[in-house]
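Coming up is one lone chain in structure tokens, specifically the form predicted on its own.
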Amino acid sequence: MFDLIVLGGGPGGYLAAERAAEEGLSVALVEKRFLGGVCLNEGCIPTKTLLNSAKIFDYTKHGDAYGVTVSSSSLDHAAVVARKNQVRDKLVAGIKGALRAGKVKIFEAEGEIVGRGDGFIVSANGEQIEGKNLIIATGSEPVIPPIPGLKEGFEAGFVMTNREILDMTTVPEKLVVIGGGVIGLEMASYFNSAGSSVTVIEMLPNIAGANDKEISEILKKSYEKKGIEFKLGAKVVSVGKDSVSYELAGETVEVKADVVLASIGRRATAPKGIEKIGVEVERGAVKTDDKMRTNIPGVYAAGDVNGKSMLAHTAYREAEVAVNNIVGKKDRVRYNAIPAVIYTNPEVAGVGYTEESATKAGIKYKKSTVSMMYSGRYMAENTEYDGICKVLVEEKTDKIIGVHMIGSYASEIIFSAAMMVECEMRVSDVKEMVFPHPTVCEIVREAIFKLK
């Protein structure tokens, strides 16, 4: 018998694996596709890499501002898909070493709970396994609507998820996103640099979701500079042979496409068995506590399994703390400081409340937004000066429950930020901080000194 069975092997699942084995636990990990998940596979990492191509290739062609002149430059798509596919190969290389190297029996299989014996039973391909202690992180799958015509379309290859496109090494003409999120935006960004005509179509009357509204308008406008149509309360209600057709205002619109990618958000998958153990499931999620026990002893969730925050860093905390519990270390997992980003060309990161849900939750702010042109370095950097950084302040205690900013590093300085709202850090203590000089990061320190 294991000490743990973990099944899933992305971020939530080897790290817990991998944490459990330095604890001395012995451990079985069960993945039916790839180690990684879809964060490294089909996600995070493989969309970064496509991303930074695009990066070079948008300086090439804006080289003459920075008094750098590129004769010609073109973006070869297969070719990125194929470095794409050699980071993802060595990465995951590195994660099946770090298992073994920790004892992790690994079975490549998919995993179905089949009851309990002395302890909580996986069958393997099969092969029966048991374990005294059970993590779930199975992930998530895309939403894939009811919409005529789109089941049809992704029989006919038409239509794709993220799974399909990054594998994908032509550019299309036209390209079609369902779905204003970050996984729909990162991927209409590349396109459109690669040499797509790109159109987002998004229900809501903003993108990027959940974001600061003021900076994803920012961001949209700055995709609409570089070419990308956004039609925004817009609902699809049909995908043909090659267009989408949607209702805007009233009135029904075809657009054309060569492809469409289908990227309408994503649920949690639970595994197959788990009523047997009765762990309890709420609108496929399965429910955890901020410890990530669910309501069966020994049985605990981390990742998008569990509905709380689909997010790889969020997977690899809650991973850890579950491990913790298991070996009776106390630690629970706090999610008011958990980082986002969205990683096109500006960067977009924001931590903690946000004007809408501060205001939402009946909390009372001082706000503070500077331009990123208080940063000399992002001045010498870029030849787009739209970049902001917003500071929000509880304005009874004068604690830090806010930082979002668009512009570049963002993505980089935003664990700063989170680590004042995580340690509850009110402005004075900040005023006492010393940035490095010059960095884009002191734009938090310029907008920190403009409360009031």
Ligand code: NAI
Contents of the next structure:
Amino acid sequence: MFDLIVLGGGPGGYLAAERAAEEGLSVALVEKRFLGGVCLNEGCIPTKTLLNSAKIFDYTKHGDAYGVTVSSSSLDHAAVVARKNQVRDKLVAGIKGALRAGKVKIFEAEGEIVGRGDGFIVSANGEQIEGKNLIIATGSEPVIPPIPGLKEGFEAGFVMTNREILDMTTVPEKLVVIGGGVIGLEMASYFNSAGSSVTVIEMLPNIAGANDKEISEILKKSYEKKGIEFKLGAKVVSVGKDSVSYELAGETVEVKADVVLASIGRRATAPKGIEKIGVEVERGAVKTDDKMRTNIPGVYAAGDVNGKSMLAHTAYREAEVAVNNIVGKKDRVRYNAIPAVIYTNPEVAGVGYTEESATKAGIKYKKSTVSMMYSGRYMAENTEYDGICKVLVEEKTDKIIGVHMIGSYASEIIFSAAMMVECEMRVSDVKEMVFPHPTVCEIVREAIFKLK
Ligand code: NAI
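Coords for the form predicted in complex with the named molecule, given the form predicted on its own:
Below is the entire complex, every chain and molecule, led by the chain shown above.
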């Protein structure tokens, strides 16, 4: 009998196994595809590898603006993909090493919950294992809506998800992206730099979903300048052999494509047999509280599978909270200060309330929006100056409740803002803090000093 069985080896699962082993528990980890899950193998890390190559290539194309002449440059997409695979392999090997060091028993199989004995019984490759506790970390999969022709497009290799597109070794002449959310925008950004003509079709009136609307508009304009075409308020209604059709303002429009990326959201994937132990599932997601407990004592769920946040960094924290609760330590996840990033160029990052969500929650707030041009380093390192930083402060308490930005280093700066939100800092607290100069993160201080 293991102390703990972890189902799924992505960020939620492998970190839970690692932390549990550090706590002295005997752990079995069951993973059907790859350790590292979507994040390491076909999500966060592969896309960042591609986007970094695109950024380097873009610099070479605009070197003149910085006084650097690059006589010729090209992007070898197959080499970029090969490098992405090397990075992935090294990171996956690192995870294997850490699990081995913790004496975690790894089962390379699809785990199926078969019932209860003294503990929870899981079958993996025909072998039955039993655990006193169970952490479900089986992640999510792309949503494939019943759009006519979409399924056939997948079968023909014409339509792809993040999984297939990241392994494609050629650059399509024409890429049509269905869905202007995070995956759609990051991939549109890469393939635009790599030379594809890109059209993004988005059902909502704005790209980047729940992000600050002013910022998503800046991002859209910045990408329109680079040549990406956006069709907003446009719903894809069918997919043909070499085209996609969408409805816009009552008309149906057809756009030709060499490759179509379907990035229409993800949905939680609960493990097989979950009903056998009576765990509550709501619209595919395993229901948990903020201690990651399900309705069944001893069963926890961390990561995308609980449908709460669907971000790798949330999964990490949820995994730790689940393990801490198993070993009797008091811990819970606070979901109000989870930063979100889109790694486009310029980067977009935000934490806490947006203007829209604060208004919806009935919170009265003050805001300060400043141009990134107030940052000396931003000016020194950019030639286009459309970045902004917006800080929201609760009127009643003067607490910082949201920070949103677009511009270079936003992905790295946002953590300092997340600490302000998490620690419920007031404007006066931040005013007393020293920011390194010259950095782009000074922009947060600048915005705070400009609050009226
Ligand atoms: P998403 O939910 O971010 O965006 C999907 C978009 O598709 C939405 O804007 C939706 O309105 C649109 N849509 C849906 N049906 C449509 C139709 N028929 N026609 C046109 N538009 C349609 O989902 P996405 O981009 O697939 O990402 C999935 C998950 O992966 C997200 O939950 C995200 O958290 C995670 N992720 C996070 C990243 C990051 O943190 N940087 C990067 C990539 C993925």
